[in-house]
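Single chain ahead, by itself, as structure tokens, in the form predicted alone.
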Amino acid sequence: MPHKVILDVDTGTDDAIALMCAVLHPDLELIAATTVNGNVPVVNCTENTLRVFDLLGVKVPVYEGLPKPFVRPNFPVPRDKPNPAHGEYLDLPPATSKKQGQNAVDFLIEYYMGPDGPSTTLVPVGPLSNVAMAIRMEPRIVERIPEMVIMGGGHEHGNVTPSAEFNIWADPEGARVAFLSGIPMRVVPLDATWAARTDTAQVEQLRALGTPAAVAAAAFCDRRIQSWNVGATAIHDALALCAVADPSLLVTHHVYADVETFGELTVGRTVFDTHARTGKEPNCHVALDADREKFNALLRDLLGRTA
């Protein structure tokens, strides 16, 4: 049986990746799609979200979640221009295909207070915003979700910041909630999805590969890499993703992680205590590390499909 997950994305061009891996993978099984402010406004991420699925000619369920963080008015600094990494939308035909009327987070609670709740693994991608709120509005959501997956963080750098990665610095308190709330979960920050980076030769065969799913993501890759200018890229969210199907491409470390969220210098920062300094036990499996060759070999096995 295909393994059943939920996407909590903030679709640029990374979730983009991730939400076609979903698609095609064999093992998996997509149930839906949440958005939430983060890469872009929600409103963007949720449209890009629906052309990912349009162009790849399926149908989920896609619910539009929280359009700011948990707690805050804002990011700790506000967006004042679109990242050039993700643009404003995704370079994709607008979407012919609709939202679902209800609220992502009331979705999620809704689902995991269901009967299939906990056969479903949540892969937040993005800020934790909509899953902190689910826990906030319904605290036993904590006891339904069998395992998150969290893209977000750092432990030797960061990249908004010297001390932390995007989706944990753009809403700390979200994080926060969810690290802390007793979900068991694997965590792979910029440390294993760096090492699992895909170079430009291997993204000119995806592009080879001719399928709509692979010239798209190799599009994505080539405008990250030429934000970045390092002849790579790391294709965090579909990394996280493809690690529930395949734990083996990560390598983890159990260990007690928290989130900062009061630092001036550190604000979002991820904290993993990876000698036991703290005393507590651990809470989260986090990935340091990353089999590269066997992630960009699945890419190319995954985006060479057709749905």
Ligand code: RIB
Second form
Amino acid sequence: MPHKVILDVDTGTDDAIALMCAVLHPDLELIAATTVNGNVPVVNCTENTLRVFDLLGVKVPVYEGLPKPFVRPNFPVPRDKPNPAHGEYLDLPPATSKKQGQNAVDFLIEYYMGPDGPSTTLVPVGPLSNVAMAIRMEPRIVERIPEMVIMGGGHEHGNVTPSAEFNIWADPEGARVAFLSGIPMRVVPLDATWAARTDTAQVEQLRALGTPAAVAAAAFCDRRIQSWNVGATAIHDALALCAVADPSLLVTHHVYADVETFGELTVGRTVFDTHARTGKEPNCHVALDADREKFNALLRDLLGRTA
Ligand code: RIB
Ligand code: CA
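Other form of same protein, the form predicted together with the ligand, not the form predicted alone:
After this comes the whole thing, all chains and molecules, with the earlier chain placed first.
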């Protein structure tokens, strides 16, 4: 039986590869995608998500979520131009399929309070605004979500500030609600995603597969590599998604984790208590390393398929 997943995305080039992996993975069943403000405005995330599913020729329900963080009126720093790693829209034909009429938060509540909720892993790979709002609106949902596999945070370093990773920094209060909710969680921070990076030679191997998914993923990777100019890219969100089916991709530690929401220099920092200084019960399995070769081989296997 494939493992049911819902992806909460801010699509985005790496979200797009995660969506493709979710559709093409033989051991996963993608129930729906929910979108959230993040890499691009939420309406662009929704359009991008639909573009990815159209490219693969599949119909997966897409629910649009929050256009802003859980508490803050906007991002801590409003974005004046698109992030070059993602652009304004994915470089794919405009979507012909349509989003669902229901809001993502209402969908998440209805789905998880329903019969299939307890057997469906939630994979948030954008800011945690939808998740926090769903918890706030229906607190019983925390007993119904069997596990969240979250892409977010950084232990050794950040990527927006020295302290903070984008998904957590973009909605720190929302992230804190999710982290402290009691929902079982695995967290996949930058430490793991960069350990599992994909370099230019591996991108060429993907492109050579010639399938729509592999060719599109290679182009997205090109864009990401150009934007950082380090000869490789972390495909953050795809690693978190793939770990649902194969936990051995990650090297995890069972620790207490919290999110900084106040610090002048550290707002949005994930604080992983790796040396048990708080005395608090562990609430997450955090991945501080990952199997790079296994992940890249899996990407070739999945993206070389057609739906
Ligand atoms: O920091 C990396 C994360 O931020 C990824 O999920 C990327 O898509 C962006 O949302
Ligand atoms: Ca993302």
